[in-house]
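A lone chain, given as structure tokens: the form predicted alone.
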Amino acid sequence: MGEKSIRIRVPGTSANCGPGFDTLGVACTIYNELELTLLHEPRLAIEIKGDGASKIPQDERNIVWRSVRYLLEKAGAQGEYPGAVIRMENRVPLSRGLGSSATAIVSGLKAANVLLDNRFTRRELLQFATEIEGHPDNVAPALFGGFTVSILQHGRTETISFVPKLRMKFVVAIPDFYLSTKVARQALPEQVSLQDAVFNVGRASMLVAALLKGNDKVLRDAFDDALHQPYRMSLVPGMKEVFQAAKKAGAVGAALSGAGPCLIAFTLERDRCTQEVGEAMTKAFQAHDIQAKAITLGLDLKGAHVLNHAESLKK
């Protein structure tokens, strides 16, 4: 058999959405692309373009290759394909809280699975991705698109993907420093009060209900969090002020994107306030001597998918 190649596009993601710690996620219209060729010889060649290219390993440690190997081993095909040519084109900022590691994991799993004639279902890919990543809140929207709600049940991940009735735009302020997920998790307490737990259960439930019903009035009170953001404020200077600035400029809510340091503001498309919100967020960061840029993203509905020839030409 000859060599097989495939090209995959995977959206960046924002996890937690405020109160939905390790549970809620959303797929955004910023993408990483992967071209994977499986080889019958033990040779690994990795080419990386775009964001963070110089910081990503180009050897056996590469997370895309590790994910490809993971799937090949699950399929019992690691002996048939001991090597690969990997070409990555990255637009999702590295280590900023927009799911860069999840896009890498999902792209590797998805590409290898397609080249094995879709041996595994998307639900099975979700299990694999969660096992590699450690939690499902980023890998789920990267795979399925839309907003996702995920839980771990008896060692298995269950996910529901949905499209809100409200048309939304996301304004992401990207500060000019990195923050590792490990450091952000170390800032969290092992226990929280019953009052804080109830606060978050209510907000997370209200957030999902408001999105599904299209109720923007209650949505404005649904992004607050007591479980993780208060403990991570010191890691992102100006976080509270950036949130306040975003809402004052017209956003319905704002949150730490994943483990940060990106901050994401949620806006209603009809309000057409993305430019004002972006300017307000970067200005609030500047007041704390942090340079940041703002980008506006939409809701990705496809999740990870194979790029057809027409889409490749659009690049």
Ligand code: HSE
Second form
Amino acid sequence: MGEKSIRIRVPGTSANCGPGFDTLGVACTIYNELELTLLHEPRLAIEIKGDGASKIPQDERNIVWRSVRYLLEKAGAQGEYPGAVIRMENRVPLSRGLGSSATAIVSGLKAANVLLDNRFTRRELLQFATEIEGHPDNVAPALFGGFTVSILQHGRTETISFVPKLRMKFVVAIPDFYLSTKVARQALPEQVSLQDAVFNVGRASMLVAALLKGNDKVLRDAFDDALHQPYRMSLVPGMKEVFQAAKKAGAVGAALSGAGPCLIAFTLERDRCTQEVGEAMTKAFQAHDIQAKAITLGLDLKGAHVLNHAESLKK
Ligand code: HSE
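So the form predicted alone is up there; where is the form predicted together with the named molecule?
Next comes the full complex, this chain leading.
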């Protein structure tokens, strides 16, 4: 049998969306691409272009390769394909809270699965991706697109993906420093009060209901969080002021994107305030001696998908 290649595009994601810690996520219109060729010989070649390229391992430790291996082992095909050529083109900023590791995991799983004639369903890929990543809130939107609600039930991941009634734009302020998810999780307490738990259950539920119903008035009160952001404030200088600046400039809400350090502002498309919000956020960061750049993203509806040649970033 000859070698087989495929090209996959996977959206970056923002997890938590404020109150939905480890539960809510959203797929954004910023993408990483992977071209995977499975080899019948034990040779691994990895080429990486784009964001953070020099920081990503190009050997057996590479997360895309580990995810490809994971799927091959699940399919019992690791003997048939002991090697691969991996070409990555990354646009999603590395280690900034926009799901770069989830895009890598999902792209490796999806690409290998397509090359094995879709041996596994998308739900099974979600399960594998969660097992690799440890939590589902980034891998779910990376796979399915849209906003996602995910839970773990006896080790199994359940996800519902939905498209809100309100058309939204996301303004992401990317500060010029890295923050590892591990460090950001170490900042969290092991226990929280019932009061804080209720605060978040209410807001996370209200956020989903408001998005589904298109209720932008209630939406404005639904992005606050008591479970993780307060404990992470000191890891992202100016976080509170950036949130306030974004809302003052017209955003309906603002949150730490995933485990940070990016901050994401949620705006209504009809308000056309993304430029003002981006400027306000970077200015508020600057007041804390943090350089940041702002990008505006839309909602990705497709999730991970096979790319035909004409769509490629290379064009
Ligand atoms: N939900 C995770 C966290 C981020 O806030 O630690 C997802 O990678």
